[in-house]
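We begin with a single chain expressed as C-alpha cells, specifically the form predicted alone.
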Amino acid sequence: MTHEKKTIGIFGGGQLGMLLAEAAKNIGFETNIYCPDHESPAFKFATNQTIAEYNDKQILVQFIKSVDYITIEFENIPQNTINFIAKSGKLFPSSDAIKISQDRLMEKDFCVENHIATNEYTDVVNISDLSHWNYDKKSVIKTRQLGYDGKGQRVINTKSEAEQAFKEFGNRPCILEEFVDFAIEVSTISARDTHGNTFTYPPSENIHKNHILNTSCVPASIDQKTENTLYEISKKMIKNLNYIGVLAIEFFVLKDNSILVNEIAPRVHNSGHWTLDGADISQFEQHIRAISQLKILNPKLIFKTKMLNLIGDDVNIWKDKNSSKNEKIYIYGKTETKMGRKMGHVNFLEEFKY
C-alpha cells in the first residue's frame, strides 16, 4: 500500500474484532482493540490493546490521540462513550446512524420517514400504552435497546402476555410490533465509502434456531427482481443514513414477495461470515476500506456458500479438524463455551456450474 502506516481503534474485542483486526493487518494497518475483557480473541491479530470499562473517560481520551480511525464491532457501547469518541471526527460510523440502530424504535421511525416498508409496530413507554394495540393477531413485543440473538424479545398473543413481558423486561421502552409469517429471511451487507461508492454483496438466506442465526446460504433462494428490490433498498438506507462502512440490513420476504426491513446493524455481521471465503473480498476488508478513507472494492461472487455458525458445544465437533479445499473453518479461541454463545463457523463452498 502506498499510504504511510495508520491505526484502526476498534471498540470491542469478540470475533467481529478478531477477524477486523486480521483484515486491517492484511491491508497494512495497525489497530488497536479497545475492550474490557482480558481475554478478548480479537487481541490474537491486534498490534496494541487496551483493556478498560467503556465509560474510562481518561483512557478514552488515550485511546482516541493513539488511532487515526475509530470503529465497533458491536452497536451497544453506551451512547454517552459513542457521542464522546465522536467529537474526535474519527468515528465511522457517525453516531448519528449507531444511535438509530441501537434502538428498535428509531430503526423503525426511520423506514417510515424514508418510505421503506416495515411491519406496523408502536411505542411503548409504560404499561398503559399496551391497551392502544390490536391483539387479534399475534404480535412480539421487543426492548427497545440492548437486543440480540432473542435477547429482550417475546411473541406475545393476548394484552396480559405483553404486560407480563413488559414486566418481565424491567418495565423499560419496548416496542410491540406485528408478528411477521415470512416466506425467508433474508440480508444484505452494504459498504459506503467516504467518496460516495456504495457495494451490496448478494443478499445471503438465513436460518434462525433458538433465534439465533444458525446458517446462511449465498446465493439466495430469490427471484432476480426480488434481489433488485433488496440491492435498492439497501443502498437507499445506507445513503440515508449517511453511513460511512459496512451496514447489515436484515429483511422478510414475504410469501407474495413483497418486501419489510426487520432490523440493521452498524457493522459487519454475522450474516456475512461467507464473504471470507465465498467473495473474493471479504465484508471486513471492505469495512476498513470504507473507514479508512480507501476505497471500496467490487466483490465477486466466487463460490455458492453455506455458512454454519458454531453455536456452545457445536464447536467440539470441529475444533480439531482442519479447513480443506470446500470447508473452511474458523474457530474463535473463546475460553468458555457456554450455551448459546457462537464459539465458531465453517463455510461450506461449492463451485458454481455454469
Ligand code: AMP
The other form holds:
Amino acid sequence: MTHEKKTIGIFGGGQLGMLLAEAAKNIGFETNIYCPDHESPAFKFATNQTIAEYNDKQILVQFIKSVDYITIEFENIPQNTINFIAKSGKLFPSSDAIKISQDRLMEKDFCVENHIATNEYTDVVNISDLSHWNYDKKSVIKTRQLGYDGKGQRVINTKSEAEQAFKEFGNRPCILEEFVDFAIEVSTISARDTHGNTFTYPPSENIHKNHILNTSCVPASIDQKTENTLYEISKKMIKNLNYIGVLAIEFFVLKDNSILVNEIAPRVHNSGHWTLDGADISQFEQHIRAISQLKILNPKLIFKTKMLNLIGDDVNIWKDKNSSKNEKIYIYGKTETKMGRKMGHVNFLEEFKY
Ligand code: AMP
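Mind pulling up the form predicted in complex with the named molecule next to the form predicted alone we just looked at?
Following is the full complex, with the preceding chain placed first.
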C-alpha cells in the first residue's frame, strides 16, 4: 500500500455499506459503520461499528473524531445529521449534493437549471396545487422525500385520483409528473475525484418488477449516439453538482431515442452491482478512492453482465449454491426474509466475442 491506514466512516449498514466496507478493506482502509440496527449486513467487513440513532449528537461527535473520511450508503439520513457531519469537512459527497438528491423537486429543478432534459413536473405543497395540472395524460404523483422502490408514488389518471393519493401519502409535499411511455430505462454510474477526474461506466439497461429493480444488463441495447449522450449528461451532472464520489443517474430512453433524467442517487447503486464482476474495478472501489482523495481509475469492461436481484424468497433458490465461473452469487446475510426486500444478487457473466 502506498497510503497509510486511514478510516472511512460509513452511514448506513445495508448491502451497499457492506460492499463499500469490503472494497475499502481490500485497498487498505479501515472502516467504521454507523447504523442503528444491531444486525446490519455491513458489519461483516467493518473494522468497527457504531450502533446508535442517526441523531445522537454525543455519539456523532465521537464517530466524526474516530474517522478520516465520511460517506453515506443511503440518502435518507436526517438533514440535521447531514449538516452536523458536513461541518467536520470529512463528508463526501457534499451535503448540498445529498440534499438535492433527497428531494425529488430539487432534483428536477437542478435538471431544469442545468438545461438537462427531464419529464414535465409540478410542485404540490397543498391539495389545491393539484388544480394546476392537465390530466388529459397519465401522470405520476410522488412524495418529494423518503420514497424508494415505488413507495410513496402512484400512477394517476384524474384529479380525484391525485387528491386521493396525496391524502393517503399524509398530505406531504409531492411532485406531480408526466408519466413517461419509455422504450427502456437505463442508468449510469459515474465517479469524480478531488483531482478533477471523472469516469462513467457503460450504461446498464434496467428492468423493474413491482417498482423494484429486477435486472441490470451491460451493455445496454442502445445505439452509440444514445450512449454518448448519456456520458455527456452524466459528466455534466456530476461536475455541476461539484460532486465527489460515485453518483447514480436513472434515465428514461424514449422510442425516438430522446433521453430524460428520472432521478439521481448520491451513492453507489443497485444498478451498478454488475461492476463487481463485469468491470476490473467496481463502483465500490471507485467510491472509496474518490472520497479518500485518491485518484479514481479507468475501469475496463471485462464481461457482458446481467445482474439479477434476489428479492424476498428468491434468495432460497440461490443461498446454498456456490458461485461458478459465469455465475457470481452475493447473499447479503440479512436475518429476516421479507417480501420486496433485497436479499442478494447474482451476476451472470458472458465473454465478449469479437
Ligand atoms: P423512481 O423511484 O422514481 O425511480 O421510480 C421507480 C420506477 O417507477 C422507475 O424506475 C420506473 O420504472 C417507474 N416510474 C417512475 N416514474 C415514472 C414516470 N414518470 N413514468 C413512467 N414510469 C415511471
